[in-house]
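The chain below stands alone and is given in structure tokens; this is the form predicted alone.
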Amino acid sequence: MDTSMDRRSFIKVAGGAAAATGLAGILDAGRAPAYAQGARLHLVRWVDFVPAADEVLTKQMDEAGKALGAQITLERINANDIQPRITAAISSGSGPDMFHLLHNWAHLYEKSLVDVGDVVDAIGKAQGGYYPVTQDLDRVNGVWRAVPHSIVGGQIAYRKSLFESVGAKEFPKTWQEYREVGKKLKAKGYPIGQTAGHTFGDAPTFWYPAMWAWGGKEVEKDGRTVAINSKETVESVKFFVGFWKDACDEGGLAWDDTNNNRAFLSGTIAATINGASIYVESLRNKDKYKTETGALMHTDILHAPNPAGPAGTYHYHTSFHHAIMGYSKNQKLAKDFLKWLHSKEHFEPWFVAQKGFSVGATTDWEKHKMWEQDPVMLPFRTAARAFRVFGYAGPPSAKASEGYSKYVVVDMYAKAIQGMPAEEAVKWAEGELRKIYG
């Protein structure tokens, strides 16, 4: 029997085997894939609010480099600086191979990002499937333009003892109740801390749900008709102007995403919308953060979902993704790196270090034993199951992302807080959205 194989047959069989085994097969073989000698990758990510997780990532860059036969550079910058960096890279057609995307930026940068559907499919199948919202955020015109990585749930961190001191045995169920409790707290010298500034996380996480809770929306379902100028939005703006005056630290207008963390941990505010980074930091440095009575601060922190408004309870959570730039000359290597980084084996130590501040983008991570360790973190466990995204009630779009990037909704409330009548602030926002949506 002739067992010889011609060149075409050999290539066909070898190619099929490689496809079948994929990256896992290559790594199991103990050999780095044959990328060009001196291959390099450059990833830009945010500076994480959980330093322990960044330490895990730093170690993993070396591990991934050895596995893939490449030099991998991890650069961290302030999250508020990522969009200007992406814009500059796209304009010049050169720069980092991969960027850490937030929110729905995949829509905004669609034409400059590589199709990563094969990476998304492989990870999703291995990890129980992605949360539905990831499709809204990363799948643009039927093509995955970024790989979902994690979601930071937005919950209200509050001081149990201070709330009890003004008669609140449990966290308020409605915004009106929260305003009344906050008024008492502010009178005692412990206001609610909230930003109304141009900062990536806490500002949209608070102000978009504030509008939705009264029934306000940016556009109609068609995604074209601007609908923000409504009785519902005006009523929401009027309420939160009063909420700000009655209950909030009025210096918060210019805060970024770190100011409320510092204010809370220094004992000057009683509550704030946030990820769990305040609590995680209080655990990391237990003796550093104490209450007025000398108790360890972490023992006095609880988390609660947003209260309800006349139209219901809504949340916005901050999502994170990895995208490969179209100008990159190392796109295949970048895809293999993302498969490596997002795999269960390598995502798990990063996930555990997060302690629930960031949750996985796939559903399997809700089942992880880490959640059995600390009941204070449980409100974050399933936060990613359902939340609205920018541009409601329309579909996700680049225009919705542009509206966020220009802080139209945040500024609408900020202008009213600074004295502009609510009707005029809403009319201003309508004009800004019309410039975007046409």
The other form holds:
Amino acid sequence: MDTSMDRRSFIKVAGGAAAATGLAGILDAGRAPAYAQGARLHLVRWVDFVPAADEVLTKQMDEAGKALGAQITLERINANDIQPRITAAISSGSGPDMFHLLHNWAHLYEKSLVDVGDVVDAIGKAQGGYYPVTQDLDRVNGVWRAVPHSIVGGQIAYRKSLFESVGAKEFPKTWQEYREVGKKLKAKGYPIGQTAGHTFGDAPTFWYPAMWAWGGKEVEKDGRTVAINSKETVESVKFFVGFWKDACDEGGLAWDDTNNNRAFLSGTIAATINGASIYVESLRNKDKYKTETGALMHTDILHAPNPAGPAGTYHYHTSFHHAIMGYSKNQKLAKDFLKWLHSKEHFEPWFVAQKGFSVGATTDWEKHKMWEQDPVMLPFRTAARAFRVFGYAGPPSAKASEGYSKYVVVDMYAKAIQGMPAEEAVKWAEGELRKIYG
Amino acid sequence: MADGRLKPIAGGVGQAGEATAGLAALPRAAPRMGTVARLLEDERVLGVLLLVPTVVLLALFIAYPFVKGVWLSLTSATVGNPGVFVALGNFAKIWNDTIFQQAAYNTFVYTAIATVGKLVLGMWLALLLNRHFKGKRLVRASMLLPFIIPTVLSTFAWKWMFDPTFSVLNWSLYHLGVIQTRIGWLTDPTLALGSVIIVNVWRGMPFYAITLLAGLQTVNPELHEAAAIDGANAWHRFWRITWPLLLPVTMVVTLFSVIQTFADFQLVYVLTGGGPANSTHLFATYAYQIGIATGLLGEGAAASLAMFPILFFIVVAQLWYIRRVEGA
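Having displayed the form predicted alone, please output the structure of the form predicted together with the partner chain.
Zooming out: every chain and molecule, the one shown earlier first.
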């Protein structure tokens, strides 16, 4: 592919013209390609929060294996355990052929990942082009190191009846309004549930946008000058310390990514930032989850985007990608497999099973008829269009990943919530980022 | 080769005709058969040979990873990038790292409190189990449960018990009227460290108890009987008889326990991941976060190796003390 293509021109590459991919050749021929006898592929992915989608994927491994003439193994592990597996595999030069990457990990493992530009090009052309953010996440020094797969949109799941009971007919438009509503909800015994713990999804999804909404940023555009210690960041920290005390369940400080789901579904919190897994679960087990009045929980759940701060509305979503490891002896087969898996035909059943919890990485999936089925899921439909990546305002980099992995921004807020003055907490974060950005 | 040399000798012994040449011939034959046999007869050579498998295993699985770790800590290696030699640069960096400083502080507090807790409770349990009562065997077996259950599994159970929303501990305390609001077992920084210490004590106590119980059973009961006749009360009998006799065993158990506790990883990783705001990070969990999650292998190795001199000092001091006690 043309690696000099900029973001705009890349996104414009749309279209109907399906690329003449190796996969098309395979399908035309109607038989498996001539890979070495007994060729095997091993893919490691997270355990999906939507089990039905994992079931689809498991079946697809057999189908893909038949189509490609290979034995394909899918291994599912906890998302928090993927990085250790990748590190061990790269260090030993052996292991799974493909890994499921989160966030911008492609920058961390750049030198150990295969150039997958041809796969990205083929999928993007056939499916309306990728969301712009995917270039920030997966294109490292001009080379695509991972194939964007899906994005779990972070939206606020909230209880319609509880919000109405404190006079909020619609979801608050600003953080200040949200704090006031939350204060009333907490007084009624239904606080907002939020984690500030060391966990990969909900914590960064909440706290990075909290900083950005006040105009705070980690570094300047040069990607080197640490800029977190600003009036804007301090103001944001001060606001959210108050937000926490006024409106939040103070037991949430060390929650992991599942605690808020359980708390919401058991009716102890009124709202939480999340993917749609709470709603999807309430649909899956309709009779299991009920409100205080005995109504089915799923009928009382709505989703809303983040409220606006003084500097605007921002989101961070959790993105997922597939990468082929440089040590793999089956790189060609792995590329063909990814073309197969990401193709419209095979991505669709997985996408439908997700019911909107994960959206596609390409824009065509916004048009899918699945979105007509359930208006509650509609806020997720275009969520991926508003997506800022950590390390802002610098370019995406391994340094940004390091800051994320060390939970610097999350801990800045957590420290302030625990009593450290906002100025000191921000100064602490500045010190940590200076060590990272050197 | 060896077979070829041995055959004539075997034949020589077994054939009557040659036997008459007999004894005179043997001294000449012996050197021919004995190159290997003679070497094996030499205790120094045999000793070296018998040690070879152990040395190879130690070199492969202990020395090589250790040397590799030391080398990594002196480089700027990241995942997929061997890096360059940076001497003590990584150590200088972590020395000034506030998270590392907190992890170091946490590790000392964690080890000190957990070790004392395990020793006191383990000793108490051992003394109780050393008495005769009905169902003693069953109690002894069940005491080992925390030690037998895989750590990750039991720690998940504790995670549920500490759950901020569904904690059975909070539920019980609330219904007993002890508390009015929920306790944030893993939420409050001080309580979080306390909570992981509680789990460590729960898990490690049986190891102390069972080892000390074995030691207690070697104490001659006549000593206690004699002391009792002389008017010594239970405390005096423990302090003057049991404790001195148990001291060598206690020191060895404590030595193992300190090493394991100091380098603990699983409990904290499962319960808190080092949070909230790094208040439960230990050396091992922080080294893991830097080296594995962030991919900074050099820095991670340096953070991990920072434990080594401290553990080395503890081991040397305790071994010296054990020798002194045993020699006394």
